[in-house]
Structure formats: structure tokens, C-alpha cells
Amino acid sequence: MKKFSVVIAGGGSTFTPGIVMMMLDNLERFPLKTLKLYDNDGDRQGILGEALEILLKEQAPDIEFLYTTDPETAFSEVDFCMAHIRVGKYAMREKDEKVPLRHGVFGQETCGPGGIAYGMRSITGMLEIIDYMEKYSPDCWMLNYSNPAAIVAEACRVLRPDSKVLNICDMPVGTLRRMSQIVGKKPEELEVRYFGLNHFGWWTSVKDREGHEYIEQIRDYVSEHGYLTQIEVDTQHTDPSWQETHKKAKDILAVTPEYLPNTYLKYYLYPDYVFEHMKDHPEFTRANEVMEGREKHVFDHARQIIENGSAEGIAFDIDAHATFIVDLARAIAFNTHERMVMIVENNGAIANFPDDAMVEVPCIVGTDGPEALAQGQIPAFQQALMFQQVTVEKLVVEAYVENSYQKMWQALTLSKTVPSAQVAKELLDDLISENGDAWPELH
């Protein structure tokens, strides 16, 4: 079997060690010749890079490993770029979450004003990485799972329409894992039908390989418990804020009981509830939870490996659910026709929705990329919600391209999470001030 060369863009991410461990756990399915880390923050990446270099020498010495801030070194002679960048790092995520709270609006990483602010920063970084990839390895595929995926995917559609970029999110994968726990199956034994936008969709079917439909059983469970399963609670894999999110799914389901909802819909259907939960602790948001939790844990592990000169007994946790990234790479490399939920241009997949919308639907993935499966017509309620949200995402990208203050104001005004044009304008001015040079200048 051919061995592949991979670069992880965002090498300083807290997710990088888990992704590396996951790939080491899947070497029989996806052999590696070379593994590189690339980041524009050499100091941050250096800690993880040095620790992973020690670990790889012990566990997979045949893999050539390096970490670098030089684009030519990073992107030359690679088959796949796995991208999970965070422009502005957690310091700016904290602002994305806290600035909206000043204006009576919730702050969140990918939804509402926080997601819009993050999207405006991410577009430049994503285009830069795509251009490096195409310059130094023209045949390389980018597997992009950077947030906010919806805005990033729309920007790629508009600004790099011919680039080999595959946009995918782990949210459907994570929810499917919980669904499988509810019905006593393994995730790989289940096949779903799903329609929506990224972080904004509904499952219409969950079947096993024999064709047995589980959606009623899952609906009954979710209507009482949300997606929170006892397995998740007992294994302590889920932070308190995420446990609350998974439980809230029962109230989202009540609005549209015919389909199983994506948990992120709580931000659009219950924004007042979200704000009430955040406003009592404005100094401690999800960003602080991550910085004090996962970020501290990962970097403490890395420093301990470096100090010991060995990873024995202190190896990083395997990000097991991220095997979807290897599944996607294998689908491209070996034409496996893997069925995966991906973010693609609609082009009729949802019959009564614009062709140029970036939607999230099941796709069959092979050597030529994803082919979307038709999901038919969708109900008016979901169609209207989706059209409003996809228009917000398009306006954000148009504002970026045109340096348009007006279109960014319109995007925030149209967002279901913002109560008025006046609040949207005040929010926009505050976000411009806080983001500084990280945003293009709007006028």
C-alpha cells in the first residue's frame, strides 16, 4: 500500500496531538511516509512539535516527522493538507464570546456575531494556506475542518472555486456516536440521511445495514434526555457546557418533532435562553473553559514529555472520533466511495434550495471528490430558517470581498441571533475595534 505525506496546518492547535495519535492508530488503513506540522506561531507549535517528535521516534520511527513555520518546507511534496487553523487563537475566541454579551446578545465560536467575527478572520488565513498548497503541491487535497466551517466553505466557493478543498465537520460524527449509544450500535453500523447547513441541520433517517429505522427510538430518547447519554457522563468525556448543550436538544426537538435536530440550533431557536445562561458569568465563557481545560491539559502533557525525553506513560489521548479524517483521505486516495456528511455546493441536492448554497448533506466520496446525495424537498419552516442563515453567510463573504461595512451590518442585522439593526450596528463597531488588523478594513 502506498505511503502518504501529510501536513497538518494549525500545528499548534490543541487538537493536533489527538489527530496525530489517531493517524498512528490507523496506519494499517492509511500508511504515512511523512508527517509535517505547519503553523505561523513557531513558539506555540514548537512545544507540541518537540513532544510529538519524541513520541514518534518511540512509536513510529519509520515516519519522517518535522514541524516548521516555513510554507515551502511544509507544503512541498505532500498528498494531503489537514487544516484546522484558528486565526487569533483562543485570545480572539474569548473576544468573540464576550464582546456580544456587552450588547445583550450571546457570544459563541461559530454562531451569531462571534462566529461572524471569527469567519472574517479565518478567510484570509484559509486562502493563504490554499495558495501555499497549490504553489508547492498542486495535486494535494485539503481536508478542511477549520471553524467557522460554513463561512470558510462559502469563501472557498467564491474565492477559490477550482481548488481541491473538501469541507467537513465533526459535529454530525459526534452526534451519530451518541445516537449509536442510544440504540446499542456502533457508529459505523448506522447510515444517516441529513440536510442543512453547517451547525444548522436535521437528521431525517438513521438506519442500520439491514435497513431497520431507528429514528423513532432515538426521538423518544432525545425528547426526554436530549443527546446526553449516560456513557458520556460516566466517562467524563464531555465538558459541563457541552452536557448542557446536548440536554437542550430535547427543546429543539419539540419545535420540529418530525426530524432529529443538530444541537447548534439552540442558538437560533432559543437565543434568549443562551444569553440568560451566559450573562450571569460574563467573565467565564466557553473559551475560558477550554483554556483552563483542554489547552492546559495538552500543553502540560507536551512539556512533561519534553522534560522526560520520553512519551512512555504520558502519551496524548487518541482523538478516536476523528477517524472521519482518515476515512475522507482514504476515500480520495483509494476511491472507496465512503458515505460521509460533508459541506458542498447544493446543486439540487436539496431540491427547493438555491444551487449556489453551501449545504451539509450525505455524499459519496471517491477519487474525484464528493458527490452529494439527493435529499428531496424540505419543509417550509426549515427552508426559511436555512435561507435566512445562508444569506447571512453569503453577506459576510461579500463584505469581506468588497470591504463593505454596509453588507456586514446587513449580515448581523439578518442573523436570527441579533434583535435589531441598531444592536447590529453597535455590535459591528465594537467588533471592528476589537479585531483591528485581523479584519479587512470596512468602509
Ligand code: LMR
The other form holds:
Amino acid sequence: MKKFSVVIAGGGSTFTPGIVMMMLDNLERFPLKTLKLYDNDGDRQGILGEALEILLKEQAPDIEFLYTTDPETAFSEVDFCMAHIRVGKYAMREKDEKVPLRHGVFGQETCGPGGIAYGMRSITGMLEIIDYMEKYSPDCWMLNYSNPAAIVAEACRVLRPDSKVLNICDMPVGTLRRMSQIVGKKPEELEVRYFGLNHFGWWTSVKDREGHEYIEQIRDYVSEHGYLTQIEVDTQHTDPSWQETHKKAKDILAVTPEYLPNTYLKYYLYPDYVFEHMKDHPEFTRANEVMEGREKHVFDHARQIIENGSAEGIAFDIDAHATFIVDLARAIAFNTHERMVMIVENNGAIANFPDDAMVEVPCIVGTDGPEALAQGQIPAFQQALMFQQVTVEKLVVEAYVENSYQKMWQALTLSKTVPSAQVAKELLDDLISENGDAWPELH
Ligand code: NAD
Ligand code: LMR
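What would the structure be for the form predicted together with the named molecule, rather than the form predicted on its own?
Whole complex next, starting from this chain.
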């Protein structure tokens, strides 16, 4: 079988070790010739890079490994770029979450004003790595799961329409793993129908390969427990704040009982509840939870490996739920026609929704990329919510392209999470001053 060369962009990410371990666990399905890490923060990446170099020498010495901040070294002769950058890192995530609280609005990584602020920063970083990839390895595919995926995907559609960038999110994957637990199946035995935007969608069907429909059984469960399950199958979403979110799915379901909701809808359907929760402990948001948890855990492990000069007995955890990234790479490389929920241009997949909207729907993925499966007509309630939200996302990208203060103000005003144009303006001025040069200048 062909061996592949992969660069991970955002090599200093808290997810890098888990994904590398997952790839080592999947070498039979996806053999590696070269693995490179690329980041624009050499110090941060250096810690993970040094530890992984030691680990790979011990566990997979045949794989050529390097870590670098030099784009040419990183992006030359690669088949796939797995991209998980966080422009502004945790310091800015914390601001995205905390600045809106000053204005009576919740702050979150991808939803509402926090997501809009992060989107404005991410576009520049994403364009930069896409351009490096195309310059040094024109045939390479980017498997992107950098957030905020909805705004990033819209920016790619507008600014790099011909680039080989595939946008995918792990939330539908994680929740499907919970559903499989609820019905006593393996995740790979289930096939779904789903429609929406990224972090803004609904499952309309969950069937096994024999065609048995589980949606009612799952609905009964979720209406009582949300997506909380006894055994943790969705290992990426386990912290206390996530348990709250899984539980809250029960109230999201109550609004649209016919379909199973994506957990992120809590931010749009219950923004007041989220704000009330956050304002009780405004100093400790999700960013703090990750910095004290996953980030500390991963970097402590890496330092320990470096200190010992060996990874023996201090293995990094395998990010089992991230096998979808290998499934996606294999779909492209081997034309497997894997069925995956992805973020793609609508072009009729949702019949009563604009063609040029970036939507999240099941796709068949092969050598030429994803082909969206038609999901038909959607109800007016979801259609209206989605139209409002997709317009916010489009306005952010337009504001970025045109350096338009007005469009950014409109984006924040239109967001279902912001109560008025006045609050939106005050928030915007605060976000502009907190983001400084990380945002394009708006006038
Ligand atoms: P992190 O801050 O630990 O890592 C991100 C890395 O990206 C940092 O090392 C940073 O230096 C680097 N970076 C920032 N801008 C860069 C640029 N322009 N070029 C190269 N490197 C750059 O963050 P994390 O918590 O590990 O998350 C990484 C990303 O993965 C985030 O965007 C997060 O939202 C995303 N994520 C996506 C999913 C999904 O399924 N869509 C799930 C979880 C996390
Ligand atoms: C993370 O940091 O894990 C996120 O990207 C998603 C979350 O858990 O808030």
C-alpha cells in the first residue's frame, strides 16, 4: 500500500499528540512515510515536537519525523495537511469568552460574538496555510477542522474557491458515538441523515445498515437524559461543562421534538440560560477549563517524556474519536466512498436553502472530494433560524474582505445571541480594541 506524507498545521495544538497516536494506531489502514509538524509558534510546538520525536523513534522508527516553523520545509512533498490551528491561541479564546460577558451576552468559542471574533482572526491564518500548501505541494489536500469551522468554510468558499480544502467537524461524530451507545450499536454500523450549518443542525434519521430506524428510541432517551451516556464513547467531550451541555440537549429537543439536535444549538435557543450560568463564575470559562485540564495534561506529559528521554510508561492518550480524520484521508486516497457529515456548499442539498450557503450534510467522499446527499425540504422553523445564522457568517466574511465596520456591526446585530444593535455596537468596539492587529482594520 502507498505510504503517505502528512503535515499537521497547528503542530503545537493540544490535539496533536492524540492525533499522532491515533495515526500510529491506524498505520495498517493509512501507512505513513513522513510526518511533519508545522506551527508559527516554535516554542510551543517545540515541546510537543521533541516529545513526539522521542516517542516515534521508539515506536515507529521507519516514519520520517520533523517539526518546523519553516513553511517550505513543512509543506513540501506532502499528500495531506491536517489543519487544527487556533489563531490567537488560548489567550484570545479566553477574551472571546469573557469580553461578551461585559455586555450581558455569553461568550463562546464558535457561537455568538466570541465565534465571530475568532472567525475574523482565523481567516488570515487559514489563508496563509492554504497558500503555503498550494505553493509547495499543489496536489495536497487539506483536512481542516480549525474553528470556527462555519466562518472558515465560508471564507474558503469566497476567497479560495478552487483550493482542495475539506471542512469537517467532530461534533456530529462525537454525538453519533453517544447515539450508538444509546442503541447498543457500533458507531460505524449507523448511517445518518442530517441537515444544518456547522454547530447548528439536526439529525432526521439514524439507521443501521439493515435499514432499522432508531430515531424514536434515541429521542425517548434524549428527552429524559439528553445525550448523557453511562460509558464515555465520545472521549473528546467529557469535561464537566460538556456534561452540562449533553444534559441540556433534552431542552433543545423539546423545541423541535421531531429531530435530534446538535448540542451547540443551546447557545442559540437558550442564550439567556447560558449567560446566567456564565455570569456566576465569569473568571472561569471553557478556556480556563481546557488550560487547566487538557492543555496542562498534554504538555506535562510531553515534558516528562523529554526529561526521561523516553516515552516508555508515559504514553499519550490515543484520540480514538479522531479516526474520522483517517477515514477522510482514506476516502480521498483510496476512493472509498465513505459517508461522512461535512461542511460543503449547499448547491441544492437542502432544497429550500440558498445554493451558496455552506451547510453541514452527509456526503459521499471519494477521490474528487465530497458529494452532498440531498436532504430535501426542511421545516420553516429550522430554515428561518439557519438563514439568520448563515447570513451572520456571510456578513463576517464580507466585513473581512471589505474591511467593513458596518457589516461587522450588522453581523453582530443579526446574531440571535445579541439583544440589540446598541449592544452589538458596544461589543464590536470592545472586540476591536481587544483584538488589535489580529483583526483587519475596519472602517
Ligand atoms: P491550541 O491553541 O492548543 O493549538 C493551536 C495551535 O495553532 C497553536 O500551537 C498555535 O500556535 C497554532 N497556530 C495559530 N495560528 C497559526 C498559524 N497561522 N499558522 C500555524 N499555526 C498556528 O488549540 P487546540 O485547543 O488544540 O485547538 C486547535 C484547533 O482545533 C482549534 O481551532 C479548535 O477550535 C479546533 N478544534 C476543532 C474541532 C473540530 O472538530 N472542528 C474539535 C476540537 C478542536
Ligand atoms: C475544545 O477546546 O475542546 C473545543 O475546541 C471544543 C470545546 O470543548 O469547547
